[in-house]
Amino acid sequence: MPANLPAEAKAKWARYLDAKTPEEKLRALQEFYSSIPKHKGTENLRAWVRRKIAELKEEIAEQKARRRGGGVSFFVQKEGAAQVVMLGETLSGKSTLLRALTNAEPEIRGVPFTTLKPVPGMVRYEDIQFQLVEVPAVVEGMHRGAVWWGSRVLGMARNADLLMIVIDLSNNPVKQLKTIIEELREAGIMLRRPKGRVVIERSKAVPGIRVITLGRLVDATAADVIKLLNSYRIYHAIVKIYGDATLDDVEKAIFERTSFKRALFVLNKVDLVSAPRAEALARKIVEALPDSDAVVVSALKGYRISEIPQRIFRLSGVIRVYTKEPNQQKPSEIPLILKKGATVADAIMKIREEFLQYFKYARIWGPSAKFPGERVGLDHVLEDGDIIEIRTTIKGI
């Protein structure tokens, strides 16, 4: 583990993610940070968890301004299957592609610098909805804050589900990219997927540490990961392991110091250059980043908007989960929206914590199933458009 941390400094850490308010955590982490041995193992760590208290401190500055009923607020609380944030420089055609594609009315004037907030808005994919927000232009050196409203924007593309990367293919194309892509990687923010990555969901109503293998540890057990987790005082929590993950991967999790996003670049003013030409530079960005999307199209004429919710659904990497009670025949008409590769003991915890406590199987319809009501159990993966009935030890459930 190359941060190396003493005991002092992994219970001080637990104590910050033990906090609630953005006060207690920034006292915590202050603290944590203050006991952070000085070696080169911990520079990454070191770094991250000052923008951390930047941010808190950010946060905390504007919930102040907003009681007192002044300042700009960039709270938008999340809504829908997932929230999509748009990055893109000045006069993209963000503000636009947002009036298109949702029931927002966002200030179109034409001048530079409009969209000073965050402006939400509601887009539909067949029986759900995800939230899009447009945020302020994206500038270069905006990490090192050339702008005011740039390390808020960055932060809500670190808490996004998707990204949304809207270039005008009218005004040096390449440039954009490279300024948009540099700058979420000063934040820590890669669009491009590591060999290895652990997710950590804490819940007390886990019993201990469970372990998902969804790819491989490498040069380490489920044990170690678990006597890891200990060490930091995490007790109760549902690990994932996707592709090669190291031990080190576990400890980066615990910290969240980088986060892997995927983004829709939209390719916007199409009907200002050459078609061909765009749709090369597409390709490019497909090849270049696997695990992102890139459409072309013209927001102002309309030209294959109706493509983006697809898009989205698809790089949102979530699925939908249909409940059905026991003894029922159809089940609800209102999904469970869960991540891809979400588990029974996932969607357990998405109804009812403790249900886990008491299970005892789950049937499943759909495609996950090998039959129609296949029993199975907790670490059964799910997909989308699964039917999913939930036994419990509890009498009549």
Ligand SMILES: Nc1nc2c(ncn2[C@@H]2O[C@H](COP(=O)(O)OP(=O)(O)OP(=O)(O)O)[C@@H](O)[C@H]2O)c(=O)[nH]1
The other form holds:
Amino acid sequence: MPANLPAEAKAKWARYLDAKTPEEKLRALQEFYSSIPKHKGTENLRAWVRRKIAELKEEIAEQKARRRGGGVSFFVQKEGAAQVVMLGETLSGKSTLLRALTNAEPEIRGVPFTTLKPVPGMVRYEDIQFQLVEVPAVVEGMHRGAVWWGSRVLGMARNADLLMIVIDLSNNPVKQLKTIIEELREAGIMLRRPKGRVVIERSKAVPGIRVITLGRLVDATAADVIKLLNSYRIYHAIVKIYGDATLDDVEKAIFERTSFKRALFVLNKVDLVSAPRAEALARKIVEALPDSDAVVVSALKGYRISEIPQRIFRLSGVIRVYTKEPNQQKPSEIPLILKKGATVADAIMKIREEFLQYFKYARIWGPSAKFPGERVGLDHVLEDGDIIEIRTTIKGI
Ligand SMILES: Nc1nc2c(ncn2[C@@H]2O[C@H](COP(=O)(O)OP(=O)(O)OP(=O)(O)O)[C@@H](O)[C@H]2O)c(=O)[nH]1
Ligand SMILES: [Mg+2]
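Having gone through the form predicted on its own, I am curious about the other one (the form predicted together with this ligand); can you provide its structure?
Below is the whole assembly, all chains and molecules, this chain first.
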């Protein structure tokens, strides 16, 4: 970028966003692609759209195969607070870990490429659960079709909330790390956070466009952001700005191209190697990728496996917020799952979007409250463990 797309292309993009079925999306995206002018500024965008088109084609082919009753389905419905996709070379111990952490029972045979379709399981952490999904092994060159599952696995990684990267310490771990990071990079999945980040949540319930600046807009005003979004025919959305973001970053966010992922590196089979060297490697990984985490384990012996759920929770960036009815003492037992940085408005969107229009104020108990029962507005940022009570102008609520 900057892409400086003509109005025609922007209109086509709007049509893609409104498309419902994969077939409609594919058609709209192909039309969008042909309306993008070819120059240096649109190179990345065009590459990204081509990738998206290829993925949609696969999704459609997979659906067809499923309807005929054949083919392997790669779609795993998200469950729990976040979906964690396990990536690793074959025999790194993904299935052994999945068995140790969840109730899933994937096959373990000690033979390469034993797992050839996604296997999900649930990991519990305190009062929430995460979904862990083992997928077929990472292979060098998979992004350009070295194996048939290549783009499907990478697609699942892009769709994941968090990655778990499993490394076999006993078999040239540095090479495995390089291969996996390179395959991800080629697929547009970055493990390093960009300087600024923009999240656009489209919702018809939002009256107009709300720009929430949690960081800084470097080269533009909120009015510029609204103008840009309107030029893409986006009229109802919450735009969140983190870090130092530019108008370019906002435009990238329109195309959902920021696919930064956090990863938990699980360095497995420490029972076969020197533990201090393994720990040194773990430290090096976190130094190089400060948004990631690394832990040294033995899935076979159960060594330090119990640390994994908490590390997943910390990396997932989810917070738990408990709702309370006015005039009641006890909050809900099941928490609302929100993202770190979520506001009262986000919590309301999860509970009942219509409440946004009738919102009066919220009361907060817990970590984000200055004092128990503090009255706050829609922009108040919530924290893990908060209790929230919502007051609206609707009688009795
Ligand atoms: N010594 C040792 N062996 C392990 C450990 N974890 C897994 N293994 C062994 O490594 C082999 C492969 O384990 P799997 O869990 O099947 O590996 P995978 O990554 O799921 O492999 P694919 O599904 O084929 O990609 C099996 O023989 C396991 O018993 C460990 O911590 N230590
Ligand atoms: Mg396996």
